[in-house]
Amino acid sequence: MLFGWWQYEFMRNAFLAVILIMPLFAMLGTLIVSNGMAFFSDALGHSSLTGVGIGVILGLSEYKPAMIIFAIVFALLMNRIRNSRLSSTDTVIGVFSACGVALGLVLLSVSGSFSRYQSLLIGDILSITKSEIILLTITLAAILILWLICFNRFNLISISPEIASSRGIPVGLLDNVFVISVAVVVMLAIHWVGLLLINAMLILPAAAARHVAKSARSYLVLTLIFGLFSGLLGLWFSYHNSFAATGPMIVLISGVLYFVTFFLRDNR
């Protein structure tokens, strides 16, 4: 039955998250692609162990909130010195990438709890539940309404930092703003999505609508579009095909959409 995944709830749950996440990362994808971040948001998601690392050990019962913590910290003090220029920002991104793996590892190992949380690198999009979906709804809401505030603003800012400011656009604080965004959601998603997955589904659905995108709005169209369309049909083929886990598919198919637009826009 081509429907019969739906009398499953933990595959009803599976589809909804796939809707919900989506947009979230269409609407921070595109930004990212367009400022040259892919290898922050990497680095971000490479950070969620030692977020973990300190929830367990300060022995909370709940790790989330710590992840997110740190994470916020950590965007800012690597976006800081990120835009110091001080040093190369594939230097400063790949430094913070390692330490935060690195540190992780050790807090971990130390508690003696990381077999415990190996899930979190390729993660389980089948196990969300009601609660976090609320969350997810939540925090697409958060962000869309941000979107709409300040998304001009942040596409001149990619575009040119210094237009913007002299147009009294605060450059500083909009960027801040964006990434600790980018690490909210990077750290409520990668227990579903894996902190080795995460990366490619943020920035590939963005990367291969850029190939074909005729306008700002058309590119956040397409990147949507994209990355459902990943979304829905990896979860689908996971769902038919128990060898294929769904993360890995998804991402697959939006590799294949980034090579088939890569090639229309090359014979354009």
Contents of the next structure:
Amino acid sequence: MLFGWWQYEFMRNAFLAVILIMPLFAMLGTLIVSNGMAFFSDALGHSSLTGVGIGVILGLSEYKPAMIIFAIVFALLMNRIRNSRLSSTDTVIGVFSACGVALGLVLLSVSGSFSRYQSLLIGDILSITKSEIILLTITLAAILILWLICFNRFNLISISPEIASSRGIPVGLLDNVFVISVAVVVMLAIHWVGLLLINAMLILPAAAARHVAKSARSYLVLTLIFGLFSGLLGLWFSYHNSFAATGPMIVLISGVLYFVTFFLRDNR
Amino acid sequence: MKACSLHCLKIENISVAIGDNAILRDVSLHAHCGELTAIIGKNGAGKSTLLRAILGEIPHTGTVFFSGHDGSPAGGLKIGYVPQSLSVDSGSPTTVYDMLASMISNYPVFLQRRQKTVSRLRDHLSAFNASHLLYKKLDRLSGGELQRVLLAAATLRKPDLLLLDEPVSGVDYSGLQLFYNILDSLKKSCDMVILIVSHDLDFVRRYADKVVLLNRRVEAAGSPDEVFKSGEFKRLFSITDAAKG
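Switching from the form predicted on its own: structure of the form predicted together with its partner chain?
Let us now look at the entire complex, which starts with that chain.
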């Protein structure tokens, strides 16, 4: 009963996907939440529709590169306008998010292929293949190396961009490196997680961990634990209840963790 | 180490404008090592903007020149900056250790703490009466505690130039007294130029060596007595304001 799922290859692949995606989401999610960029990553997810649309219009057989390139351009542009402080951040992100979805829908409906890509909305983690798992492993290794080298600088920028800048840290460059990392990971994962829920998976474990974490270290460790717990329990639960889609189950469990930790938070 | 009094920060004709709105016009000032120079002025006078221009964070005209004791340019100017506040919001798990360790080392703060780093930070913080705050979350610090921690952070790598943007609120009188005492001992013992934007005229009068009265341009500059007795000061600050400090 407990390990019956292991006999199926798609479940083993999904299991590996969860233990690769959740650490990736934990690393990015903690900084996204600390930087107040939850809507930023949400808008980025929405832009994936346009990326796919461009891929389809260009007649590409593999639309992922088009999605990633478009998402990077989209993220850098959104970041530039966000940092110019000419308009309030939520307005800028709202505009980008809406335009990303609308343009994507127009491109896909013009090419008559919207129904084919509807699965992008909710994703399907059970469809992940071995080669995609290898790609995820490489991405995780790359982000881990980036974090080992740059985390302290990212952390300081998050605490005070002015202090970071006064110490010669290239704030603008690292900010762009961070949003590019988010863009790439979101685009790689969206096919399995779905654009409706990807942001919830990115931010919910981190938001829950913030309630109870007492340092940057425990923040990341707890986010990782909450992410893996939700991911694996969600996968197991949906296997035993075929009516429950995996992605939404994972998000629901993360949501429960968020509310439980909310009541456990240290209010002193 | 004793202050050498010979390093000099020369700010010449700094102007900052956003569109047609001139925020600073031709601001010039000289500040020397071992001196505490206070920048005072009403809200909107451009005090924080001047600090940001010196930091190179905003587009400006004019020059900022830091020279060695022989008047030659001092290369690799190290700046310590104490901002008015942090971007950390309420509920952030970031501790004082996380912030300071991020400044002195590239060893990620999400890994196991290194005893060497902990000892170094504890030693450094003790000079700021803040070693007990090492593991406290930043959002749980009082105004005075945060100010001392930020001062400790700014002096971690022995800067040549210390820029302080004093918080407007959240620090009580005893907290301010402690802060200025620490600043005074730093001034006497360390080799650095100190420039502080201050809203507390009483402390400025007692601790500053030089005062610059700013109102988008330099209205008056000199010793605290000279500036506080100037007509420009009396015009900009009513007696009630001065008494409130």
